[in-house]
Amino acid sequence: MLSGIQPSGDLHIGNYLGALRNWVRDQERFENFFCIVDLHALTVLPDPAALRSRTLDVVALYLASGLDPAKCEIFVQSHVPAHAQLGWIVQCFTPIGWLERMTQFKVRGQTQGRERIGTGFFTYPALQAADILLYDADYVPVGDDQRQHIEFCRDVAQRLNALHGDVVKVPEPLIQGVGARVMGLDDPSVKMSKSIAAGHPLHAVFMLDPPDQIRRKIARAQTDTEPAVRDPVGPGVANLIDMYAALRGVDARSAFDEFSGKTYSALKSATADALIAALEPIQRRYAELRADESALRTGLVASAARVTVIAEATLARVQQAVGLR
C-alpha cells in the first residue's frame, strides 16, 4: 500500500480522519510505503524554506500521529529520483485528452484561466501514477474523490501492460468509509482543504491547533437554520456529526441519534471535545519530534535508502520494456 501527503500547507483533520488515522490502523495489514510528496508541492511555487520546513513537519506529524518505521517507510519523493524518471515516461504515454479530463484541473482552469497554471498541476497525475506503480502498490488508500486519480493510474498502468507486457500492477483503491471526507467548516460543499484554508482561517481545524482555537473554529462552523438536531440534517451539521462519529469510532446513525433533537451548541461541544481528546497526544508527541530536526532527517535517509531498491528495480523493468535499456 502506498500514500502520501504533499508538504504544501498545515495538515488538517482531514487529512488525520481521511489519511493518517487508517494508516497506522492498517499498518499491520499491509506492506507500506508513505511517502511527503514534494515534488507535487512544486506546483504552487511554495518558499523554498517553506518546503524545507513543512516536509519535516508532515513527518513529525506522520510519526507524532503513530506511524511506526519499523513497520513501514517513511521517506521523501524527492530522495529517491526514480520518481521523476518514472514520471516523465509515464507522461510520454499518457494522451492529453486524458490529463484535460482529471476534474481538479478542468475546476482549477475555470477559477485561475489556462493561461495561469502551471504545467506541473496538469501532468502531475502522471507523476502521482509513477509514485504508485514504482512499489508495485496492490492498493492506494482514497477518499471517494480521489477515485479518479487511482483510475488515471490503472489507465496508464493497463496502457503500458498491453503495449510491452505485464511491467507493472495496477493498483485498486482502497475506499475509506467514515470520516473519509471531512468538509470545510466554513463551506460544507467543499471538502476541507488545505490550499482552502490558507486563506480562511475558518475554514479549517489544524492537527496542530491548540484547544481554544479549535473550540471558536467548531463554535462557528456552518450549520443550518433549524434550532436543533434533525432530520433531514443540512450538510454543516451532517459534516459535524460524521467528524464526531469518526472520532468516536462510531456510523454515523448512531451519532445522529445521540444528538437528536438537541441544539447545535451540543454537537459542537461535543465534536470540538471529541478533536481535543485525539490532537492532544500527537501534539504533545509532535513537539518532542520536530525539536530533534537530526533524528528525523536520519530517519528520511535510511528510508530513501532502503525503498531506492525497489523503485529502481521497477524502473529498470519499465525501461528495459519500452527501450531506454
Ligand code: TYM
Given for the second form:
Amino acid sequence: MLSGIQPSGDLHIGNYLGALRNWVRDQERFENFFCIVDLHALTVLPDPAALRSRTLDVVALYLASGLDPAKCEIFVQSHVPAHAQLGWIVQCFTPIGWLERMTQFKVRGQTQGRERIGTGFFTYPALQAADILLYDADYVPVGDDQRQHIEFCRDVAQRLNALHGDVVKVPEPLIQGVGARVMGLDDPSVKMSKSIAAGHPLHAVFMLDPPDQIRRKIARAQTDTEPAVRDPVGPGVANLIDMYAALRGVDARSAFDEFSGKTYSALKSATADALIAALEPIQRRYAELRADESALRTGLVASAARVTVIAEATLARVQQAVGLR
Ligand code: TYM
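We have the form predicted alone; now please give the form predicted together with tryptophanyl-5'AMP.
What follows is the entire complex, opening with the chain shown before.
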C-alpha cells in the first residue's frame, strides 16, 4: 500500500477522514509506504522555510495519528531521487491530452489562467504515478478527489506494459464509502481543501485546531433553513452526517437515522464531540513528536535509505525495458 500527502498547508479533517486514518486502520494488513510529497508541494512555489517546516509537521502528524514506523516506511519523496527519475520516464509515456483532462488542472486553469500555472503542476500526475509504481503498490488509499489521478496511473502503467512487456504493477485505488469526500464547512458545494482553507477561516477544521475552535467552526457550518434533520437533507447537513458517520465508524444511513427529526444543533454538537474525541489524543502526541526534530529527521533518513533500495530496483527495471540501460 502506498500513499502520500502534500506538505502544502495545514492538514484538515478531509485529509484525516479520506486518507490518514484509513492508513492507520489498515496498516496491519499491508506492507506500507507513506510519503510526504514535497516535490508535489513545490509545484505551487511555497515559501522555502514553510515547505521545510511543513514537511516535518506532516511527518509528526503521520506518527501522531498512529502510523507505526515499525510497520510503515515514512519518508520524504525528494529524499529518494528515483521518484523524479521515474517521473520523467512516465512523462515521456504520457500524451498531453491525458494531462489536459485532469480536473485539478482544468479547475486551476479556469481560476488562474493557464499562462500562470507552472509546468510541474500540469505534469504532476506523472510524478504521482511514479510514486506509486516505484513500490509495485497493489493499493493506493486516497480520498475521492484522487480517483482520477490513480486512474491516470493505471492508464500509464498499462501503456508501459503494452509497449514493453509487464514492467510495472497496475495499482488499484482504495476509496472509503464515508469520509472520502469531505466538503467545505462554509460552502458544501466544494471539496474541503488546504488551499481554500488558507484564505477562509470557516472552511475547514484542521487536525490541530483546539476544541473550542472545532466547536465554533462546526457550529457555524452551513446547513439550510429546515428546522430539523429530515430527508432529503441538503448538502451541508449531509456533510455533517457523513463526517459523524466516518468518525463513529457507521454508515451514513444509520447516522442519519440517529439524528432524524433532531435539530441541527444536536447534529452539530455530536459531530464536534466526535471530532474532538478523535483529534485530542493526536494533538497531544503531535506536540511531543514535533518538538523533537532530530528524532523525526533520523527516522526519515533511515526510511529513505531502506526504500531507496526498492525504488532503485524498480527504476532499473523500467530503464532496462525502455532502453536506458
Ligand atoms: P493531498 O495532499 O491533496 O491530499 C492528501 C489526501 O487527503 C485526501 N483528501 C480528502 N479526502 C476527503 N475529503 C477531502 N476534502 C479531501 N481532501 C484531500 C486526498 O484524496 C489524499 O488522499 N496528489 C496527492 C498526493 C500524492 C499521492 C501520491 C497520493 C502524491 N503522490 C501517490 C497517493 C499516491 C495530493 O495532492 O493529495
